[in-house]
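As a starting point, one isolated chain is supplied in structure tokens, in the form predicted alone.
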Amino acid sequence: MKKIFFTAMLSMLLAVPAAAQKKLGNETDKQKSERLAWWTHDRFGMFIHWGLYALPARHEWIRHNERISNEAYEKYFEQFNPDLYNPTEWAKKAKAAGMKYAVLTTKHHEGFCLFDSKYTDYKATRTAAGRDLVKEFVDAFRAEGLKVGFYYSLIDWHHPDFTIDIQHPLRPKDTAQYAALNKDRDFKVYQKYLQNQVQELLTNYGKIDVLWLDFSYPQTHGKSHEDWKSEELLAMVRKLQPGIIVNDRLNLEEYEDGQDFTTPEQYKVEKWPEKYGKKFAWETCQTFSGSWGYYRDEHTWKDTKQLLVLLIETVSKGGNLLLNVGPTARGDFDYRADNSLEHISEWMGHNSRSIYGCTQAPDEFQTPASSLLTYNPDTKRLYVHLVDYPMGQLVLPGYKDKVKYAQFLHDGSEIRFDDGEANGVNLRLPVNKPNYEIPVIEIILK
């Protein structure tokens, strides 16, 4: 992923064009809520950054942050060797967590490829590992059940003709020196190379229920739609895939079909993100630490109740988590995120029905004193989630009225009520939390 630029990059893929929208092709608004229904139902899906930069072990920008050159980087493609790679094993914790979805790093800013790509021997194939790693990952989590999804960097720091921009290991400290470092790097050959692997993700593997296309920087020395042939490379997309939901990094902001959904990284958004003058569908992607990648001695990570929380705040404002988790370079999961994942499968095993399926609650339901709310519209049912547990009773201002039932989700107990002020619903809850992080009450309407 990146983190440089972010804040400008971020301004752009949330900016709301007052003028109405050009669009590249003729689907409606109803035609694509049908098409994304699955998503917006399942809202939890698990990334997954896996890739050379696991072996360094500090951060999947290493080349970038520091300045690596393609020779200096080739010991780690000589290394590589993920013998304790066993992808079902990795459907498995994703399931039982909860997650519907995964998304796989096919190939990140450094070029590498996890698939057995005709046009490159910068590949999985070639080295120790001796097959296509992402083919295993498809058949893997195709088997359990859970929708598939590729993440593909436009980025290449190790093709030759990838020229040399703002992002790039070799980028000068002069400006002026960019076109001397690019005299021999011919762009065009590059497009058509980028074209030709996505062509090969979307035809070798079977039905890709998402594509993630990782990024634009139209700065100065950056670039921008018109280099990565975005119109085009999104046609072909369609044309392959026509099912397929697509991401919002292409930099086609002016088209509304540019994108499928927009992509917030890395921080809470305050309200239902809005495009073209709509609520627009969003899926915001996270880390259990600081880093995508394996990063061996990095200790920012969450605790359960944060992962629970970015969960449940998520939904509540109509979006969706992709929970990133960065392999070793042997092919495991770190144990700091299988210990979280646990936690989040101890959760969800009981309490999912708040998460799939629901959304933003309707504006005439108030969101009570530390807890968060979502609702499903199907069922017509609210999720009180307890983020700060009240202990005793619980308000529910405005609720006189609407409530026919209410009972905590983990076992299905009942909650009493009665009429409090202001038109309000008292729940008399039991002193004792019980045994979950974050307990859920489901509050049957009338």
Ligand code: GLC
Contents of the next structure:
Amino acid sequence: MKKIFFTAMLSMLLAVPAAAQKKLGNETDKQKSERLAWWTHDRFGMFIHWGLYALPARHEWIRHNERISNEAYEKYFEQFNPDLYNPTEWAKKAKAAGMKYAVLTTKHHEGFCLFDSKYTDYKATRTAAGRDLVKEFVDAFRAEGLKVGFYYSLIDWHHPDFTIDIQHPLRPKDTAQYAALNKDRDFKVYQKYLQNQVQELLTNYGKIDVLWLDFSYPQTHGKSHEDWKSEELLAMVRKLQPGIIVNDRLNLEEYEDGQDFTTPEQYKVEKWPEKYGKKFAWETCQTFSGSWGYYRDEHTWKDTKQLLVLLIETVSKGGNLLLNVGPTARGDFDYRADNSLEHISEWMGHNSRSIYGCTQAPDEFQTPASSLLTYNPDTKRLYVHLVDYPMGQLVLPGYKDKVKYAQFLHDGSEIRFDDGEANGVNLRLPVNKPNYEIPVIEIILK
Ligand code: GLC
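Alternate state requested, the form predicted together with the ligand (shown: the form predicted alone):
Full complex below, order starting with the chain above.
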């Protein structure tokens, strides 16, 4: 009797779900995945870092790196004249490369606004450009059928009330000096400014699909969710644009819905990132070379294969890739960025079926040697990406009796197969590598 009682108690205890995660709203997991459906399907976007830092052309953190004052930085505002700016061209290049959305820096840490904000004169409208560059971006990208995202820097090194902190260009060597340096800065004024500008961005440009806020550093003499009033800010964002997808840099990790996705930056994740005890939506942001803003003399450009691996590997772990271009001061793309985009276009033109709508393959499918695997759960097709092209044959270990048909994706040509070792299937491949950087085999399952 006692034993039955204890067993019953125990099973009741086990059935109780783990303490519910703290939330700001009441959206269910299902509702969230429906809201994010286009984004998880599309997988590939373009990040665009463009601002006054394109003129010095030596990193968008130049003000921090070289401790440049507002006065000394003013010359770039005076010279800003992007006569070659043609966002339709940008959009066409993004589209050709297979990117389905784009996120533009409406304001970066330097504080300069590409949009016509009524709360500042530190904006494109007051330069030789003389117009709202964000509006043109939005119109051009929408016209090409791409979704539109705004990056907005929470940090602002130009605003007179943004307090000097550990990242600021005017940061002191001796921490005892912060108080004196900040005595005339009223951060409340900045808080309001920040809120007003986010409101403008989400009110004046129609539907905005993604909001990318950047970033928090809650250490001593840093900035946290309390400084940004993140809870309030996010509530406003969700109210103004109910469908919008928001990144994770507001320092609201305490809440499961304090962000829609996580943003591993400039590194590769080992596996699909987990948060709150489950696989979490993620997007890795990456540069072509070592800087986000246009950097003339930086030469560590990734090659085509590295870029394609970045994209494919990301999808193979259930994530998105946001790949950055830093346009020049005159407003167009550097030839190196153009080259990389063209190479990606060539590949995507015939292989994008292994990217869109795809994700990590179910556990029962092992990744064959030297390859990357993606899977489309709707069509139930597997994609084997041949990162190192094998010679003559490829073993799919454990795939026996699972494969109905196999073909190259780029030309739809049949790949014959027979039983192999280890319950596997032997794909009989041509010895010559097809003319694609990373050929893809499409496997139609039984
Ligand atoms: C960073 C940097 C930055 C860049 C961004 C992109 O945190 O501050 O310059 O805009 O992340 O992810």
